[in-house]
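Take a look at this single chain, the form predicted alone, given in C-alpha cells.
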Amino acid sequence: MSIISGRDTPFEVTVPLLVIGGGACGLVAALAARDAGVDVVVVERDALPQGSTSMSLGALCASGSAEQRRHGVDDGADRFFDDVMAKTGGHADPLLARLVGARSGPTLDWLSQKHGVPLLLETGWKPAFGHSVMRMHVTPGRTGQDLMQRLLSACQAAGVDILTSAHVTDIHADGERVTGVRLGRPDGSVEDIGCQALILATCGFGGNAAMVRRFIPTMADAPYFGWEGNQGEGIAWGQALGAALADMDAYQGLGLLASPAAIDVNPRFLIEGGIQVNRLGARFAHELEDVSGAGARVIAQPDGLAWVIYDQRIHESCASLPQYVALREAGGVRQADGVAALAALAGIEPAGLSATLAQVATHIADGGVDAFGRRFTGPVLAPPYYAIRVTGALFHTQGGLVVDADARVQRASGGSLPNLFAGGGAARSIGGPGPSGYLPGAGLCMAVTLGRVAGDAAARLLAAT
C-alpha cells in the first residue's frame, strides 16, 4: 500500500471515475455516477463482490423514507440528528449526522424507485439502542447477501463495469491529485489504470490485526466477525496523501455472536423482552442500552461467554429471521420446558438463572427500573424457554478518513483533497469515538448514503472540469 508519485504516467487506459471496493458503498456510488452520465469502473479485490455487506444482517437505518411514511412513522433529519447526538453524548461529527439524517431516506427511496432495490421498513424491530422511532430497513430477503445481489443486478442493468479479482496495491498521484491506481491480478500481472476522480469504498480495518491493536487495543484479542479483506488500505492511502483521520477507536463490538456456530444473533431477541446472562445465571448489563459496547462486556464474563434467554413468544416472533433459521439448523438453540432443564442443557447455574428470571418478573409486575436502568414492559417470560450461547466480537470499525458534506476527503491541514472521495468504512462514521455511540444499522446506512453522496459529488466535479 503506497503512493506512486509522478506526472504524465503512461496509463494503459484512463476512465473518468474509479471506485475501489465492490461492497454496498462502492456499488451505490457507481449507480449514482451512472445516473449522472459518468462512465465508472468499480475495482474489486475478490472474485465475487461480497465484503462486509454480505456478512451483515442486511439492515440499515434511515430517516424520512417513503417506507416510514407508509407505516405512519414520523421521522426526519432533525429527529435523526438529535438521536445521534444524544447517543454519542454530543461527540459525533454534526455535519455528518445532519447529512445522513437528510440524505438516508431519500437514498433508499431512489434505490427502490430508480434501481429496483426495495428496502422495506422492518416493523418487527422496535425503537431501541438509541433510535427513538422505527428506522431499520431491509430488502425482502432480509440478509446482507440479498442486498448485495440486488445491488449487483442494479449495477449490471445500469451499465456499471466491475473488475473482479483486481487487487489495488498502490495509488498514482501527482502531488495531492490522484491520477490512477495500480492493481494486481491472481496470475501475478500488474495493470495501471488512470482516472480523473477516485472514490475509496474499501471498508474499515477490522481484518488488520496491527491496526486494531494500535487504534482499538481493548478488542485486539477479541474474535473478529468481519470480512478478512478489511485491511484499512483506503484509510492508509488517504493518510499518505495528507488526509485527516478521526474516531479511529470507534467500532461495532456486538455481544451476540453465536458460539461456536459463528452466526450473528439479531438484537430483536433482546428488544422483544429477552435477557442476557452469564454462566452463573446472572445478568450483567442493560441489554438495550449499548449494543456495540456489549461485545467487550460479554468477553469480560466467565469464559468470555453469555446466553440470550427468551421464550416461546419471542421464538415465534423471530422464527423467520434468516440467521435464526440457520442457527437452529446448526444446533445452536437450546429449548426446555423448565428453568432447571434449560440450565442443564445450556451449562448455566440453575439457581442463578431461576433467581434472575424471578427478578425480571418482579420488575415487570411493579413497572420499576432494575439495577442496570432497564425498564421491562412485559410480558413475563414463560415456558418453554430458549437459550443461545454467544460471545463478543469485533464486527467492524467505525473510524476513518474525515469527509465533508460531499464525501470529499479532507486534508489534515484543512480543506479538501482535489479529487478524492470516501465512504463506508473508509470514512469516519457518525458514532463518535469508542463503541458506545453506535446506532444499529448505522454501518450500512453510512455505506449506502455516503456512497450516493460521493457518486453525485464526483459526477459534479467531473462535469465542472
Ligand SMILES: Cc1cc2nc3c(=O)[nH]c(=O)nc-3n(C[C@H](O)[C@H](O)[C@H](O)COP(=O)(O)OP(=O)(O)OC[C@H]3O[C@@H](n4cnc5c(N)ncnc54)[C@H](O)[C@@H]3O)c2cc1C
Contents of the next structure:
Amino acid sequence: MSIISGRDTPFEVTVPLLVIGGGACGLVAALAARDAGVDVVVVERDALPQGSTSMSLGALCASGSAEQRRHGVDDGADRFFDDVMAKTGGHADPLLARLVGARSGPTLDWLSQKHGVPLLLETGWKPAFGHSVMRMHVTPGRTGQDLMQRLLSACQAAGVDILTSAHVTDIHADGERVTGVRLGRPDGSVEDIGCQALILATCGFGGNAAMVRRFIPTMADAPYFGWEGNQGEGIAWGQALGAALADMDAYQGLGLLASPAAIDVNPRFLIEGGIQVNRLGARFAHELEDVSGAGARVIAQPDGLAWVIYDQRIHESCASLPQYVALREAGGVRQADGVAALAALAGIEPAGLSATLAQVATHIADGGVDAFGRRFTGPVLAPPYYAIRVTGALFHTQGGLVVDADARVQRASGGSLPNLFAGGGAARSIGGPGPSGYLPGAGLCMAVTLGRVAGDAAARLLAAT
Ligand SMILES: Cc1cc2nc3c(=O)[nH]c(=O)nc-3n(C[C@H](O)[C@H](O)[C@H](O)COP(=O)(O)OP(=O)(O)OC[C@H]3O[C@@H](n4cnc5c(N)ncnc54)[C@H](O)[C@@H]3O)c2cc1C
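So that was the form predicted alone. Now I'd like the form predicted together with the ligand, please.
Next comes the full complex, this chain leading.
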C-alpha cells in the first residue's frame, strides 16, 4: 500500500475517472459522473461488490426529500444542521453538516427519480437518537443488500464499468497529482490503469486492527462487525499524498448485535418502547440517546452482554423487518408469558428484570423522566414478553480524509489536492470526534451524498481540463 511516484508512467489504459470501491459511495459517485457524460470505471476488490453497505440495515437519513414532503415532514438544511450540531456538541465540521443538510434530500430524489432506486420514508423510525424529525429512508426491501442490488442495476443501466476482483494496492502519482492505480488480481497478476481524476470510496479502517488500535484504542478489543475488506487504504494513500485527516477516533458502535446470531437488531425495538437490560435485569442507559456509544456501554456490562426486552405490540410492529425475520429463524428470540419465565429462558436475573419493568411502568404512569433522562411515553409493556440477547461491536469508522464542499481531498498544509476526491467512510463524517455524535443513518447518508457530490465535481474538473 504505497504511492508510486513518477512522471509519464506508461499506462496501457487510461480512463478519465476511476473510483476505488464499489459500495454505496463508489456506485453513486459513478452514477453522478455518468450523468455528466464521463467515462468512469469502478474498481472493486471483491468478486461481487458488497461492502459495509450490504451488511447495513439500509436505512439512511436525509433532509428535504420529496418523500418527507409527501408525508408532511417539515425538514431542511437548517434543521439538519441544528440536529448535527446539537448531537455533536458543536464539534462536527460545519461545512459538511450544511452540505449534507442541503444535498442529502435532493440526492435521494435523484436516485429515486433518475436512477430507479426508490428511497421511501421509513415511518416506523420515529424521531430519536438526535433526529428531531422523521428522516430515515429505505429501499422497498429494507436491507443494505437490497440497496446494493438496486444501485448495481442502476449502474448497469447507466453504462458504468465495474472491474471486480481488482484490489488496488498502490496509487501512481506525479508529485501530488494522481496519475493512476496499480491493482492486483486473484491470480497474482498486476495491472496499472491511468486516470485523470480519482475518487476514493474505500470506506474506513474498521477491518484494519492496527489502525483501530492506533486511532480508536477504546474499541481495539471489541468485535468488528463491518466489511473486512475496509482496511483504510484510501485514507492512508490520501495521507501519503499530503491530505489532512480529522476525527480519526470517530466511529459507529452498536449495542444491538444479536449474540450469538450476529444479526444487526433494528433500533426500532427501543424506539417503540423497548428497553435494554444487563444480566442483572438492570437498565444501564437512556436507550434512545446515544445509538453509537451504546456499543462500548454494552461491552462494559457483565459478560459483555445485554438483552433487548419488548412485548407483543412491538413484536407485531417489527415482525416484518427482514433482520428480525432472520433472527427468529436463527433462534435468537425468546418469548414467554411472564417476566420470571422470560428471565429464566433468557438467563437474566428474574428479580432484577421484574423490578426494572415495574419501574418503567411507574415512569409511564406518572409521565416522569427516569434516572437516565428517558421519558417513556408508550403503553406499558404487556405479556407476552420477548428478549433478544445482544452484544456491542464496532460497525464502521467515521474519521477520515478532510474534504471540501466538492468532496475534494484537502491538503494538511491547506488547499485541495489537484485531482483527488473522497466520500463515504473514507472521508471525515459529520459525527465529530468519538462515537457519540453519530446520528442513525449518517453512514449511508454520507456515502450517497458525498458520492454524488464527488461524482459531479470530478466531472466538472474533467470538463475544465
Ligand atoms: C452491520 C452494519 C449496519 C449498518 N447499518 C447502517 C444503517 O442502517 N444506516 C447507515 O446509514 N449506515 C449503516 N452502517 C454503515 C454503512 O454501512 C456505511 O457507512 C456505508 O456503507 C459506507 O459506504 P461506503 O461506500 O463508504 O463503504 P462500503 O460499502 O464498505 O464500500 C467500500 C468498498 O470498497 C472496497 N475496497 C476497499 N478497499 C479497496 C481497495 N484497496 N481496492 C478495491 N476495493 C476496495 C470494499 O471491498 C468495499 O466494497 C452499517 C454498517 C454495518 C457494518
